[in-house]
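The data below hold one chain only, encoded as structure tokens and taken in the form predicted alone.
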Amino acid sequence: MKKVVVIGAGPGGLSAAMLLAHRGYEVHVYEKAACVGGRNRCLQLEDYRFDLGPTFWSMIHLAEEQFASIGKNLHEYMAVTDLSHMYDLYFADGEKLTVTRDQAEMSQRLATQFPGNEHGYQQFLIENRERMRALTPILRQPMQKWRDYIQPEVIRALPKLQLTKSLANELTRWFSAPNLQLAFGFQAKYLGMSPQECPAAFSILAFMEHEYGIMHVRGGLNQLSHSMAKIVQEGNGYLHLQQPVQQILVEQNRATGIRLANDEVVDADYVIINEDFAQAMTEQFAEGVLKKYTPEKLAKRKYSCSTLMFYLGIKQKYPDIAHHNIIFSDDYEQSLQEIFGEYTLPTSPSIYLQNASVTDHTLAPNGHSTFYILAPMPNNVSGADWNETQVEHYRQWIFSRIETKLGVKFQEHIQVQAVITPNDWQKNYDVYKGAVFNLSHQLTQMMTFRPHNQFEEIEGVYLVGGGTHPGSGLPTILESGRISAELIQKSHEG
């Protein structure tokens, strides 16, 4: 029985661990926190429960396939709700759009609010359905070497990628209304990018929502990680919580195991890294071991934006506020330029508000609500000073804007609250530069240009998570776990 060590109990590491633990491997997952999940963990504030990080889950069928491949039924481990009312969008001009999973209803809604654009919506679905079919083989297989580009399915897919065109430009082909270009382009934020710099191929992000829906898991999306951790332990797997890893041990350019913070040495045949990529490269190898990913070279790479987060427990219910809501900036283009171009704090950031209690009564006491609020911010290249005054400025501005745009009062009902700044992401959650969506997805950092699942510098080391192929976002992070697990099996079996 080969022994696998996984560093970090985030969804990518747990995906790989779950698959390998049920395929004959002895798997040990080491997590420095007291709970599993990484940025997919639960945040508990008194009697209120929040997802720390991701709250949108589309393409659930990818996770269902992984569970089924080892004889497990995902729905026996978690209760999933398909949100037919996916989200409400609030535009700067006062227009509001309710986005539904029902494509016929959505088309009719567009015909009423944005006459003529319903035809573009239908074309958007048709073209992206084909784009998704073409891209799926690339997203579901390793892209390790240049010869991977000459595989027949990749050659067929490349014209669909439109790699030299931006998402912002691509959307103008389908939608003449600027507000709809925002409605189908804001998903670039899932990659920590602006639509202007995001490749056109990522029009599939909005398509994924309209085609496959958005799911909510009772108790929060963090329950996905808890479910996978349970399955790991049902196989040949072991969880070691509050066990930080100090270093990956390397002999003759091959990983031999890890050293824990308590100096205990754990031998392993394979090591899977499920930490923030650049942070792991900076901390987990002895000086001089790495040549390609040195601190100096890592600093020159392009990273995603960061986020300013507020988590509020509120003594009030808000049945008229949707589960997911996005309030766009008064000047969207300026906001993007400030965050992604100038690395300055935005004057009028867009805001995401999750009111999960409208769907899930388990998250707060009876009659209470949880508000999860996110505003995109530049990563810590900005050098911004996130002092109390700065945080309070944004707190007042964001809370007031929500109350004005949604026509509700909630500040007087706040019982508990927590905040996470870009600096906090870096200092408390080990996110390099506070870039919560990891490496950006420019052409020069995609596919073979992205750090490889089978790590190119050290033998026996594999990568999972948003910093490797196929990229950021929960569905692709789960795929990174599956890809790395299959690469280990292939290596083992010769």
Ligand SMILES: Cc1cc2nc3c(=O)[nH]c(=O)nc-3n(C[C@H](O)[C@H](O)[C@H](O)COP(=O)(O)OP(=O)(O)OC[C@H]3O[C@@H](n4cnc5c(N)ncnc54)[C@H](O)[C@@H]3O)c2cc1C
Second form
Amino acid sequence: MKKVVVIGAGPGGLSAAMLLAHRGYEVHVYEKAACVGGRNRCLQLEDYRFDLGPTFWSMIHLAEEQFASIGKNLHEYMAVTDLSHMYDLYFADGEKLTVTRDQAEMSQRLATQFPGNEHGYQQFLIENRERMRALTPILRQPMQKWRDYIQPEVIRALPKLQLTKSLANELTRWFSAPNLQLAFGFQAKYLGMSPQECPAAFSILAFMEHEYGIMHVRGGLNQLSHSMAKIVQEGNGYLHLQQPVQQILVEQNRATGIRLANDEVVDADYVIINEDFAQAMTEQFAEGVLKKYTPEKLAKRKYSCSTLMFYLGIKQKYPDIAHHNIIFSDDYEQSLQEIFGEYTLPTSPSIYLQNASVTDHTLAPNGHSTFYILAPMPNNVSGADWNETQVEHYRQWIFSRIETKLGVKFQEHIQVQAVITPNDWQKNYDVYKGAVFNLSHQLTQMMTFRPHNQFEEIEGVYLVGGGTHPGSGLPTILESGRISAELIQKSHEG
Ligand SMILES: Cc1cc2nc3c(=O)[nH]c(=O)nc-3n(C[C@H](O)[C@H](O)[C@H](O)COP(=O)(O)OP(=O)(O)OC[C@H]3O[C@@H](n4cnc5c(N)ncnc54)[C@H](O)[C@@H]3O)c2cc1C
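Next up, the form predicted in complex with the named molecule. The previous block was the form predicted alone.
The next block holds the full complex; its first chain is the one shown before.
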């Protein structure tokens, strides 16, 4: 029986571990933290429970398929709600748009609020259905070598992807109203990018929501990681929490195992890295082992933005605030320029507010709520000093802005709160430069140009998670787990 070691129990690592543990491998997951999930873990503050990171989950059928491939029914592990009211958008000019799961209702809403744009919406759906069909084979197979590009389905797909055009530009074909260009373009932030730098192909991000919906899981999306961890242990898999890996051991360019921080050596036939990609490259190999991903070369790569987070436990219910809300910056272009162009702190950042208690009563005590607040910030290339004064400045600015734009009062009802700054992401969560959405997704860092699932530099090493193909975001991260698991199987099964 082949033995596999997985470094990190984030969703990418758990996906690969779960599949392999049910396909005849002995799998050992070593996780530095005291709990599973990585950025997809649960954050508990007194009686309130939050998702630390991901809150939007789309394309759940990919996960259902993955679970089913090892005889598991995802819905026996998680209670999933398909949100009919997907999100509310608050624009700078005071307009508010409710985005619904029902496309006919959405079309009607657009016809009323943005007359004429409902036709663009229909066209957006038609063209992106086609684009999604074209892109799927690329996202679902390894892109290891140049010859992967000359497979017929990839060649057919490439022209549909408009890879050299920007998303911002692409959206003007469907929507004349600037607010709608925002409504269908802000999803670039999921990749930690601006719509200007994000390739047009990523119009599929908004499409995914409109076509496949946005799911909430009772107890939070962290339940996805908890479920996968359970399934790992139901198979031939073992979780080792609070066991940081110190180094991957390499002999004659092949991984032979790992050394833990407590100096214990664990032999393995395969090593899967789920730790943040660039962070792992900087700390998991002895000096001189890597040639392509040296610290200097890693520093030249482009990374996503970071986030400033507030998690609030509140002694009030807010039934009139949607589950997901986005309050756009008063000057969206300027805030993008500050975050992505100049790496300076934004004057008026956009804000995402999740009021999950409106859907899920298990997250807070009766009559109470959890507010999860995210503001995009430059990654730590900015050199920003996230001292208490800086955090306090944003706390006051962001909280007041939410109160003004949504017409609610919550500050005097806060019972408990936590904050995570870009520096904290780097120091406490091992995220390289605090770039929480990983390597960014411009053409030069996608597909074959992204670090490969079967690691290019050392044999026996595989990558999973947001830093490898097909990319950052839960659906693609789960796919990275499936792709790497299958590559491992193929490597000795032929
Ligand atoms: C604030 C935020 C919001 C997000 N929102 C969304 C969203 O709404 N939808 C979406 O699809 N995606 C979202 N994402 C992106 C993405 O889905 C998550 O970041 C996801 O958790 C990344 O998974 P991963 O498997 O790449 O790695 P991670 O979740 O980072 O897991 C890596 C694991 O490796 C462990 N580790 C690190 N070093 C070591 C070591 N030396 N030894 C052992 N273990 C180690 C870490 O502790 C961690 O558990 C969001 C991310 C963030 C941060």
